[in-house]
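A lone chain, given as structure tokens: the form predicted alone.
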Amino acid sequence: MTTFAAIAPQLAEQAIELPSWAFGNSGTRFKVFGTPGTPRTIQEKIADAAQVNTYTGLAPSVALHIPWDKVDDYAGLRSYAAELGVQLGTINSNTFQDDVYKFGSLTHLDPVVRQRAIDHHVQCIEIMDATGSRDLKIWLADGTNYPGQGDIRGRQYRLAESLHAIYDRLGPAQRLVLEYKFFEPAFYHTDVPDWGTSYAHVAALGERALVCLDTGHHAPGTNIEFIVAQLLRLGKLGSFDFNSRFYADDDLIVGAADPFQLFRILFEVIRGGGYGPDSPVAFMLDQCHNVEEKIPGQIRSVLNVQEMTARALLVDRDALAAAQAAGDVLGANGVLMDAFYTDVRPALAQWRASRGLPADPMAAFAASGYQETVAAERVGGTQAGWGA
């Protein structure tokens, strides 16, 4: 089996982008819970995100959501983040909360509404110019709730036209990543419900348009690692939104529901050339912390990705290929299971310490007093939350 020492240089290359919204209050459609010390501004969100990077060395960038994270001076925000040791990353658009988008945004029948949605994405690209961000991520709530409510084919044509208008405004070093989700909030049909629909649209746009795969956005039983392998084969996997779900799009800590699935996904990422400094694939989190503390929740999340990446790197690929070639079903499965069951936590703790990081990031953050400090200081104002 491959040794931990052999994979350590590859682990040093890992970077996982954090979502700004993970540090705000969140909940369900029934209740959003407030907590002491919750950020009130995007600057405070970035400060909290920087804590995750301080204790793990894994999270050097923070994704923004517009207009939730809108400011007057994005160049200044970029400088502020740099002072805290992080960068501003993916810009996420939002065309799902304004009343005008009730019946769609980029797919809407009314050209005035469609243009408003396109203009919002152009504004996001202008923000990318100021922040130095590479990726514009688009997730659409567009769809219908009842058969006959809308023209399914017509909506696809309008979507393609709208996406072309946005793509044409990208700079030469910028990318568009199109996310998909099989249901919710549209319950009869969603305009971008699966990887095939996303792929069809980005393939028509050009080489700088790719698919964003959210690990929680699939029907139960979906073989997500197969989708990963296929998109990598096609050169169209642009980014991940890592999270976990038990029933629907639960946005829970990645690896919480099915750590073996996360291992299998990461193995296919590595095998398909999607991991490393030359990879076009961006690792990101898309999570909400409804009942757990937010900064520890993000620390736990990036550590889960790191641990499963280490296990996936430990797979003896030569032995696996030999077993597959020999038709040794159980032997091939055993190679994967040996790596998955390897407890990499002690080796990772020693490796972190050797790099000047806390051996136990969770304990080190808890002992830092940061959470107690911000809880005492962040009094007054309006706490950030989902949709703000």
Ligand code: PSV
Contents of the next structure:
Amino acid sequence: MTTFAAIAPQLAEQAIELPSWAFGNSGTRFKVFGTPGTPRTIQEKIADAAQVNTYTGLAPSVALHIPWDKVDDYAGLRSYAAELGVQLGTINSNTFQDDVYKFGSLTHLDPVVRQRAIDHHVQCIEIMDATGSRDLKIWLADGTNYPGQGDIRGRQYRLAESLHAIYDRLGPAQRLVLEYKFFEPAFYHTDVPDWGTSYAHVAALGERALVCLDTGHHAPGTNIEFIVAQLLRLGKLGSFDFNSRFYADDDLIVGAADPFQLFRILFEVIRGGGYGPDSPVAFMLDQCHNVEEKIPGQIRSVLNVQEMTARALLVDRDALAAAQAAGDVLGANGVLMDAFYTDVRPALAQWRASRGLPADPMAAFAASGYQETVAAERVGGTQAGWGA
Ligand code: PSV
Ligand code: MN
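Let's see the other form, the form predicted in complex with the ligand, since the form predicted alone is already up.
Time for the whole complex; same chain goes first.
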């Protein structure tokens, strides 16, 4: 098997973007629990995100969600983040919370509503100019609940037209990533339900339009690593929203529900050239921490991705190819499983220490007193959550 020393330089290249909304309160339709110290502003969310990077060295950027993270001065916000050692990353649009979007946004039958949704994305692009962000991420809540409710074919034509209008406004260094999700909030049909639909739209747009794969957005049992392989083959995998799920879009900590699936996904990412600084694939988290502590939840998440990346890098690809070519089914499977079952945690701890990072980032953060300090300081105001 490949040695840890051999893969260490590649581990140093890992960067995972954090979602600003992971630091705010979140919950289910039954209850949103508040927690002492939850940020009230985007500045406080960024400060919390910077903690994750300080203790892991893995999370140099933070994604914003507009209008939740709206400010007057985005260039100022960029400098504020830079002072804390992080960059502003992907800008997420939001066309799912205004009354006007009840029956759709970019797909809406009414051209006035469609234009409003397009204008929102143009504003997001202007924000990207100020923040220095590369990616505009579009996830649409558009869809219908009942057969016959909408003209699903007409909606595809309108979506294509709206996406063109947005794509045309991107700067030369900017990209559009289109996220798919098979259901929710719509329950009968969703306008971008699967990777194929997302692919069809981004392929029609051009080179700087790519697919965003959220690991929680598939039907149970879907072979996600196959989708990864296919999109990389087609040159259209733009980004990941990592999280894990037991049932639907649970948005739990990545690698918590099914570490083996995360390993298989990362193996295909590496195999397909989707890993490393020269790859077009952005690694992001899209999670909510409803009952667990948020900053440690994010620390645990990036460590889980790092750990499974290390295991995937350890796969002896030559031995695997030889076993596959020889028709050695069990041998090939064994090569993969040997890497998966390797406990890389002690080696990673040592490697972190050698780079001036805490060997155990979870323990180091807990011992820092940061959580207690912000809990004492952040009194009053409105804690951030969905919609704030
Ligand atoms: C809704 O499902 C969602 O979780 C999507 O995955 C987006 O990426 C995220 O919200 C932020 O808009
Ligand atoms: Mn997502």
